[in-house]
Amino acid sequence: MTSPDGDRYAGFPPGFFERADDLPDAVFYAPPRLVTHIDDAAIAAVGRLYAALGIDGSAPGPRRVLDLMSSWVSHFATPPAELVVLGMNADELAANPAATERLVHDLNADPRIPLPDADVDAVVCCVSIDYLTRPIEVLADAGRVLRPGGTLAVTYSNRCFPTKAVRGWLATDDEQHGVVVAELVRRAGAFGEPRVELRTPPGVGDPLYAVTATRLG
């Protein structure tokens, strides 16, 4: 795997988006992993974030939400009326009780999301942004499938599969991760200025950070 080409990635060090394990992701994600990757407090923080953003089922009116790089749980305290889950493992997605639509799709092989333009009210990506080798293309396509004024919410913590996370992620700390994700969102070209915040108490359990932005009209 080589780093992404083009002006979109200008300024990132060579090899930033390469990984130690460059075998096809379909091989790594073939066995179902019905586990959570952050602790209960961080999971609860994800649910509170979605509620605060007005994108879960507690908000007035129906919501159609896309959960990118999803698994068997999507961490909504109250799921939205429609939840499209996109991930690598069919068994994991089938076990997700909140899902109303399931898409098995490898975003590293093809960063285009298999949904129509302006199809969803929100796009979320929970503790998985560090695995994308072409994140700007994926975020740009997230903008395509979002309706104007829709919400993007990217959350991350300090846990990962280190052989599948990109090298630049492993070489930077939590604060730098927020800088990186915010810059990726800016370069996607579809969103207003991103906001970075820590959603859990500092120094207690797994940290949960959020980068949020609004789809431009």
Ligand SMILES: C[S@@+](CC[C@H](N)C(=O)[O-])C[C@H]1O[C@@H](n2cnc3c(N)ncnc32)[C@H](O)[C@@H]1O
Contents of the next structure:
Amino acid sequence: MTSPDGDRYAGFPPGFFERADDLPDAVFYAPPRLVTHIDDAAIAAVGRLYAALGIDGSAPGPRRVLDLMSSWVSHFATPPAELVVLGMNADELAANPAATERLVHDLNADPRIPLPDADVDAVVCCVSIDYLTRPIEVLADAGRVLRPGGTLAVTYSNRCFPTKAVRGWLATDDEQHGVVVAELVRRAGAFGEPRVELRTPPGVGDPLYAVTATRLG
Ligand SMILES: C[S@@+](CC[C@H](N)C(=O)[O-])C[C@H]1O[C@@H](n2cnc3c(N)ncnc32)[C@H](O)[C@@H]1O
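Can you give me the structure for the form predicted together with this ligand, which would complement the form predicted alone we have just seen?
Okay, now the whole complex, with that chain kicking things off.
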């Protein structure tokens, strides 16, 4: 397989979105992992990012947010009024205290998000984009479920489950990851120009990078 969907992935090297462990994700994610995947400073940086973007519960007005590829923590300093969490493990999602709705759904088996059009004000995806084998389809569908003017926030660090991350992620560095994620967001076709930024102090602890974009109206 050179690319998951022909021209949509043109220019990415052959095998970029393949993985060492190509078993169904339900196998790897069957045991709950009630752990954190980045250090406390990086987690705090995620919360500050969401507050700065005005998508958490500290912003005026109700907020309905989708946390894609979620687990037992969603890293909001102040959770939004409604938080839909989508991930692979029901026990992890059940343990998420900020969640108001829980969806167990494999985005690699089916990149369509089981929510209606324009259903949420923001979509976040924390330290997980590297596990998607069809990321453009998933990001395009994130655009579908986002209301016009809504916010997309994809964050990443430098740690991963190496057998489940796509090979292209493992072969590229932090800076290149920003270029890759921004290009995936562009190719999703639903967003304005993405912004890439490092949200933690350089060289201290786990880095936290953010790629953010606005749903076109
Ligand atoms: C490194 S953890 C990050 C969890 C959480 N976002 C966080 O910040 O702690 C990766 C998450 O991606 C989710 N995930 C992995 N593959 C997935 C897939 N194919 N479809 C949906 N979620 C997936 C898993 O359920 C897991 O919770």
